[in-house]
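Take a look at this single chain, the form predicted on its own, given in C-alpha cells.
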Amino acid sequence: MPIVTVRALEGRTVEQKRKLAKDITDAVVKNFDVEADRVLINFFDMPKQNIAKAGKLNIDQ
C-alpha cells in the first residue's frame, strides 16, 4: 500500500486538496501499478508559526 504524506503551510481549501489528492492518486496508480483503493495520503497542515525559513517564522516574513 503506498503511502505519500504532503505537508504544507495552513490555507488551502478542501476543494484543493481534494483535487491534489486525485491527480497524486492517478500517479501513483499509473507509476507503481496498482489499484487506487491501496493509495492513502496524508495531509498535514502546518501552522505558519511553527516553519521557519532563513532565521525567519514564516508569520514573521
The other form holds:
6 protein chains.
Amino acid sequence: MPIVTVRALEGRTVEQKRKLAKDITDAVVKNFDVEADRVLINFFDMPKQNIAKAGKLNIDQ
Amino acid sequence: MPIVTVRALEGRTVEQKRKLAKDITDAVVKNFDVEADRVLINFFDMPKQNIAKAGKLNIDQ
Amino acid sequence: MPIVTVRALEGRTVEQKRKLAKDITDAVVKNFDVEADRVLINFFDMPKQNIAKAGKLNIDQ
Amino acid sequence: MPIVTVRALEGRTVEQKRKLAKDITDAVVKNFDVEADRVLINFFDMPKQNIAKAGKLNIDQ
Amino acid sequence: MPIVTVRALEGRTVEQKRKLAKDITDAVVKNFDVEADRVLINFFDMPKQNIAKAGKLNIDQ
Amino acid sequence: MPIVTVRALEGRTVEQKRKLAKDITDAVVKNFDVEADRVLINFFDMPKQNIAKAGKLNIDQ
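Given the form predicted on its own above, produce the structure of the same protein in the form predicted together with another copy of the chain.
So here's everything in the complex, that chain up top.
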C-alpha cells in the first residue's frame, strides 16, 4: 500500500491534481508492481508564506 | 516521546477528534509503555480534492 | 482512508506494534466512523541519536 | 519546489526507485508546470512489521 | 538537499516564520555543511483542535 | 509543542546532529516564543538511493 505525499505551492487546480494523481498512480503501478487501488496519494497545498528556500520565504523571493 | 499523526478526510467534529486523541493516547500508553504526557498527536484534515485512491481524487469517486 | 503514522523510539517489539496497530485501528473505526480495512498505520522506529527534546539528543539525556 | 514522499514496502530495487523517480518527476513537471530540477523525491522503505492495514501488521497478513 | 518541516500551533506571523526560516537555514548550513540554497523549509500551521498532548486537545488544555 | 523534522542525506555524525538540534531549538525558542523543553526534533537519515532531484537518484548524480 504505497502512500505518496505531494507538497507543492498552493494554487494548483483540481484538474491539475486530478491528472497528477492519475499519472503518479500509473507510475507506481508500473514500477513498483502493485495494483492501482492500493496506491494512496495525499496533496498538501503550501501557502507561499510557509515555504522557504535558502533561508527566504517564498513570498520574499 | 511518541508522535502520532492522523491524516483523515476533513469533516470530523472537534468531539470526534477529542475522543480519538484520548483513545489513541491510551493505546500508546498501554502498549508502548510511556507516560501519557509524552504522547503528542497531530491531525491533518484532508480536503476531498487532496486525497486520491487508485488514481482518482476522492471528489471523483 | 485514514493514515496514521507513529514515530517512537526504536526498541519496541513486533508484539507491541501488533497490539498498538490493533488498538489504534479500533479507535479510528469507533470515533471516525470508517471501516477497519481503510485504516493504514505506519511505524517509524527512531534511533536515540535521531530524537531531540529541549535541544538535547535522546542519547544525551 | 514540489516535494514528493513515497512510503512503500521495503524490497524494491534501486532500479525500480530510479525509474519511479524519473516517472514521478515527469508527471509533476507536466501537470504542475515546474522545472524538473525543482522536484525532490524521498523514498521511505517500510519494513513489513511497520505497516498495518485493518489493524493487522503486514507480516501477519 | 535537507528538508526541514516545522509543525507548530497556528498564529505565528509571517515575520516570525521569516526569521525562523533564516535561523534554521543558517543552522543547517553551519552544522550539516551544505549550501544555503539547498535547504528547504516547510511550515505547517496547526489549529488548536488538531494538536493533542496527554490525550487532550490543545483547545481543552 | 513545535515538532521539527529534518530529512537529510545519511552520513552526518552524532556530533553534527547534536549541534544542529541545539541550534534549531534555540532558533525556535527565540522566534516562536516557546520554552525549549516543548521543542521536539526528529532526524531522518536518507540513503543516497532514496533521494532524487530532477528525476535522478542521488547515487546517479
